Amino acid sequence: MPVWRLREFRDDDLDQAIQVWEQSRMATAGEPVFALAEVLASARAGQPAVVAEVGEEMVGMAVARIQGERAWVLLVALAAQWRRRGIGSALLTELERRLRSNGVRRICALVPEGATGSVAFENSGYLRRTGLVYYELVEPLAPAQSSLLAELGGRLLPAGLWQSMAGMDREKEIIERRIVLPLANPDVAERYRVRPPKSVILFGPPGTGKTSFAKAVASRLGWPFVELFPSRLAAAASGGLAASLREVFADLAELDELLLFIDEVEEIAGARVGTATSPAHGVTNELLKLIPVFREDYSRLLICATNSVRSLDSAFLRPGRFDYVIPVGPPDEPARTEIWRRYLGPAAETIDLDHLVQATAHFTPADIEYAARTGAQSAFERAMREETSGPADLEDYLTAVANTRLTLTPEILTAFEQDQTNYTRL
């Protein structure tokens, strides 16, 4: 049988290091309490920290972190092949040692139930404390991040924007299995050998709500948002439009979470036309090279919006720049009810729904949302005027439906329909 050793922690144990890690956390069936990034950085600093190795590969470690008189196990890990054979006992053992020369005189540790090495902390003597309840708050961002995205005009939206897209049922499927799993569950892929998507195009007719999926993604994986304004880069930028890119993208890179959106993207990734020399030539050209650096990063996604997909370059929509070319269209009748009873609220229970759908066939669902505000606000006006109670009926968001003056016309539902068929990516 191969013979295991003890020694100390060195800086170049640290790819080591997350393997033997990795391989534990995924035997445990809960997260462990405290971070990798936390572990390491502690056994860097010089805090109490042991491996263990079979002549050159190492097979186990142990980190714990010394507060006052006492400290805190951070970890116990094992390599699979080597559980069960006293070696956690073992790395427990010389860590409890160079604390107490610490004089540290309570030792605690907070695992999951079933963790790798809890055997180790039974063997050891260690008391099982029942009857207590771990509570923790977590910034979702450090302060240098949080400051940064500020800067940036970025934010953490709120949970459960996925939850409250009311319709759109087809899109959701397609962007749910295509998007968000495969980054959601980056483990999970990399079994299958499925490559999580790093840039994706969202393209439809205004209105249909490309900007809420690409909001909704985001408040779903729980990754800071940024909409870069073309418009507004323009209006900042002193040294051109390309440089204005440049320096945005390189703040950017300073997060370690992303999902990057850019609206109305044919603004600066238009067909190109003229002399190369042109400044619209200047501008696609950039975002060409930047996309391939931005997709190097793990953890980040830029999702693109079109009203018109036709009038981007070729170029950018060459395969290898984005994943997936997605159609985002008008709701059909499943999600217009959908969409209508969340405007319509309680009042969904007595109105005619069915009638509202079939008279908003075509509608987007902004233009669904005109008509329901406008609906309620005509009943509200009548109750002020006429000093009665009674809510909005299905006259008044019929009338509302009738005066709604609709996004898309009979062409932009022609091209949609051809744009779907040349350009789809999925």
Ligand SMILES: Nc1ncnc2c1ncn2[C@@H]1O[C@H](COP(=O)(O)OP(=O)(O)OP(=O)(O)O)[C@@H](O)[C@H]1O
Second form
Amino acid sequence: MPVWRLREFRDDDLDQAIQVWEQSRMATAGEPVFALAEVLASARAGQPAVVAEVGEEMVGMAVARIQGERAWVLLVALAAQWRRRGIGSALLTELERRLRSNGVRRICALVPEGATGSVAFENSGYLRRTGLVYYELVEPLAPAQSSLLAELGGRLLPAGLWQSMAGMDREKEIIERRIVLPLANPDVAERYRVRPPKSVILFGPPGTGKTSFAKAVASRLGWPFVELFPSRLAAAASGGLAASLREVFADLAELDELLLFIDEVEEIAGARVGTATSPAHGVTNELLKLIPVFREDYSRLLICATNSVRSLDSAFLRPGRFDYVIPVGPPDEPARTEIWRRYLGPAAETIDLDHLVQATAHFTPADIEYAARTGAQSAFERAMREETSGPADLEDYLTAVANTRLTLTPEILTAFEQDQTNYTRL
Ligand SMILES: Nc1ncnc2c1ncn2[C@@H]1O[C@H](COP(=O)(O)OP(=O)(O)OP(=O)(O)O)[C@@H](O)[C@H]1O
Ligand SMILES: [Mg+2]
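Switching forms now, from the form predicted alone to the form predicted together with the ligand, please provide the structure.
Every component of the complex follows; first up is the chain already shown.
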């Protein structure tokens, strides 16, 4: 006589079911096809589900889901000490009985190689079909989150944006170490008593890649990206800008994960000058109040970008509101080489890159992108005129470089140097 007995699953089995599931999973290398939540949802919805128990203790569980004449076995799980005693086969037999009485004629299972329960399938006459491939496409956001995100004008960015940032190793390294890694590995961070950042400022001249970095971080974390445009805050709304800002933050709080990006933040967090009743004053005050609340939630990061860190209100920059204030400067030589390489594509192999890199000191990534595009365009136009003409060469690119209006004037560069000394906080 077996010491265990079988019975129907009950809702109060939930805690023990989770334990049995975990023990079962630890015995297998592969990820199961059906997630615990799916299995339990089926069991609770009255789909066939049986448990094996010894005394009060649950030692095994099997769940199936019926679809017409077919049923999928979602789970055969056994507690660690109760394997190889025939419990798996007994659970399956009981499950099959219920399925047959519901008109099921084909019972199937999809399990990782060597999963708990495999022995039961083999022993119970299941045919092993090899050479099949399991495909799956996972929607990263739950439907409710997905529509909320769309309403807020946000989106999930494609993977790989981080890798497509060429050069900029200095900035990349800081952002990776200080921001990405702690947020992506919260457990490790906690063990080392590192508090993942909640809000940071990127400052630097136009076109150096601040927006691109913010997007790249969202892409790496796999978090939704929402950009807040100060200029689009409804000033006309009752209560004005401040109320409008408060509303946006309240809506954003509904997202489970979020990278919020505020570009040109000086527009709403400029130094408070003039009378305390001016609207600009109100919105700066509001943002100062909203940031600490935003910081309380997990899985969210605020990145503010500005070309003019010196015009930010001093209260805004105080430690406690922002974890880091990070400069994003013009690319140095190695960075320019990488950026040129990125925009030239295969042509980079045959063109004198060094020459281009030397000719573009003080160019921003955006300037290089522009020069590369212009060089390619003029070669294209030449080819349209004369058939013998080839793709863009060094000459084309150097002409384009000469015709590029520099973003960074000596004044901007000097100001940036000073800002780095005065405001950087890493
Ligand atoms: N590291 C990089 N590698 C390749 N392209 C880059 C890099 N950084 C920036 N770019 C390109 O330069 C352009 C400007 O970048 P971005 O908009 O991120 O700069 P920004 O600092 O946000 O500028 P602004 O201050 O004007 O908002 C973009 O087209 C971007 O693709
Ligand atoms: Mg930008």
